[in-house]
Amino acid sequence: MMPLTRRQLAAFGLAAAWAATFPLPALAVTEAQARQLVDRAVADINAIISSGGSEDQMIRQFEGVFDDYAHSAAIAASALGVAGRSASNAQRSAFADAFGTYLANKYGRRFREFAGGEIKVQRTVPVNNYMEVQTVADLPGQAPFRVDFHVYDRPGRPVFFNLIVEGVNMLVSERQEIGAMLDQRGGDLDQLIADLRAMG
């Protein structure tokens, strides 16, 4: 057996932490439900990137995509990691709000780079107790690359809780990045929240 890389170990560790905090219900969503969710999300994203709007306008629209289709609170809790255990309810809520804006800005700018192209839904694959909806970004002057959505039940309605863009796992990268940002501030969560708000 090949030894695991540090990135794989981090991904496995995050998966275990996610499962403990947000256990996925059995048969959470069907393939059709997951496909319908991503079809709608991709249609909105394609409309935004072809709109010709300003960066600020497009980022605000991408924030709406996260609000409509993602489990933003769970993504924020995953990014905060163990620091969330000692945080107050008010701090966790404030972090979720600030992180949601930060995430929309970050991925909004990333998707804005797709202008002139489009995302095409390919297929849906069951993975454990969630669905991976595989899409391809077809951009002018670039080789097509995958953008995968991981979808489960919130509960009550399908939502995506992870994105993998060109092999970069959002949950893993945001957990690492937020952890590093918190370390740079000496573990001061309130300062991190203020700085995330300022980034918006």
The other form holds:
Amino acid sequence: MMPLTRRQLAAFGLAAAWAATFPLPALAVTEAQARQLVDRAVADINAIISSGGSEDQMIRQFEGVFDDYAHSAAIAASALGVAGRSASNAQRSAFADAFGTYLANKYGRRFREFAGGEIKVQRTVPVNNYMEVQTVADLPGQAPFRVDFHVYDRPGRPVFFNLIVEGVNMLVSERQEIGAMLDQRGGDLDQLIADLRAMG
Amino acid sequence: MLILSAVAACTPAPPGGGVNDPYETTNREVHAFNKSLDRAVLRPLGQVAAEAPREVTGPVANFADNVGLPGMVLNGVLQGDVGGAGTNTMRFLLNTTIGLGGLFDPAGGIGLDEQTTDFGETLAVWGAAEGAYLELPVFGPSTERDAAGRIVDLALDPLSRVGTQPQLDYGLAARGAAIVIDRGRFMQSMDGVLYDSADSYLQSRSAYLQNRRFDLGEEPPAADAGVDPFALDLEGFE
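How about the form predicted in complex with its partner chain, since we already have the form predicted alone?
Below, the chain from earlier opens the complete complex, with every other chain and molecule after it.
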């Protein structure tokens, strides 16, 4: 085996120092915290659904729920994927903003289909470095189905960063959708941001 | 046996965990056809169904679900899933009798929920590979394995032996009506995928494969296995 060069040793040393300064994120969010977060979010969503407001009112309220309980920055960064690497900070910020409105609109409309239903938290299991809160949505006249919330505390408070409905992963779907939208616009991120705003 | 060997000859998955879709060109043509069919027929009917009172649509949907149970019992037995086959048997007996021929769902009320299954799942349990993605005319998203399963389910449906006369007479019509009712009920979600998305073919393929693998307890494809939220660079997004 080749002995390590001084340069390599220095690199390892730097890496070790880096690791000591910025330890890998520990599993900081507890099961109880993750569960509480989802319980509160579900209570808010149920309240909005049963409030009987107009569609526009409900969607604005859903946007509030997203702001309070979801890590919208991470969801936006994940959706933009590799295209985000070459984006300026101003573009990233504008995209995150427009994407949040688009997402609340899209999922807000779909949550209305939960009217008369109920979401019940079943259990919480640790997965890698986050918590998976497994819930069951019970809709009248419909076999119950699984909705999982992925929760962590990266921004310093418990938030969910992904939603999985019967195996269908929101981050995966949105990354694909935003990728297709960018392709249609020849990769023009500013155009995409403007169009997302207009959809909101 | 012919179908089994057809399934065994399923297109192998591409290396690297990509989507196994060698027929994408044809699939996209079928997708366009299915969308035009939806726009012309299914969606307008769904809008009508969505306006109908639940007292009407509920019993129709229950009746349709109930006539599907004997087939699910048979598949449960073929998979060695005694619990699932037992639950579905109890459901069918309770709902067909106390549930007035299947119009009501007293079994669901006591926690005997449908253990949904089909011959596609039986093939999966027996070890057949998923095969390539297929979009079938009228029926929509599928795979080679699931398309073979559909054919077997149609051919072997035990309802003809165990069903009551009304179930034999109205079973098929009720199943058609249930598709319309679901289309109306999930109007926003379906419209979102079909008409509001940038590439509705990709969105429906992805949603179908993810959901199907979840139902069958199979691993999601490597690319979908989960996003590491700690690996994301959030600078500028916050």
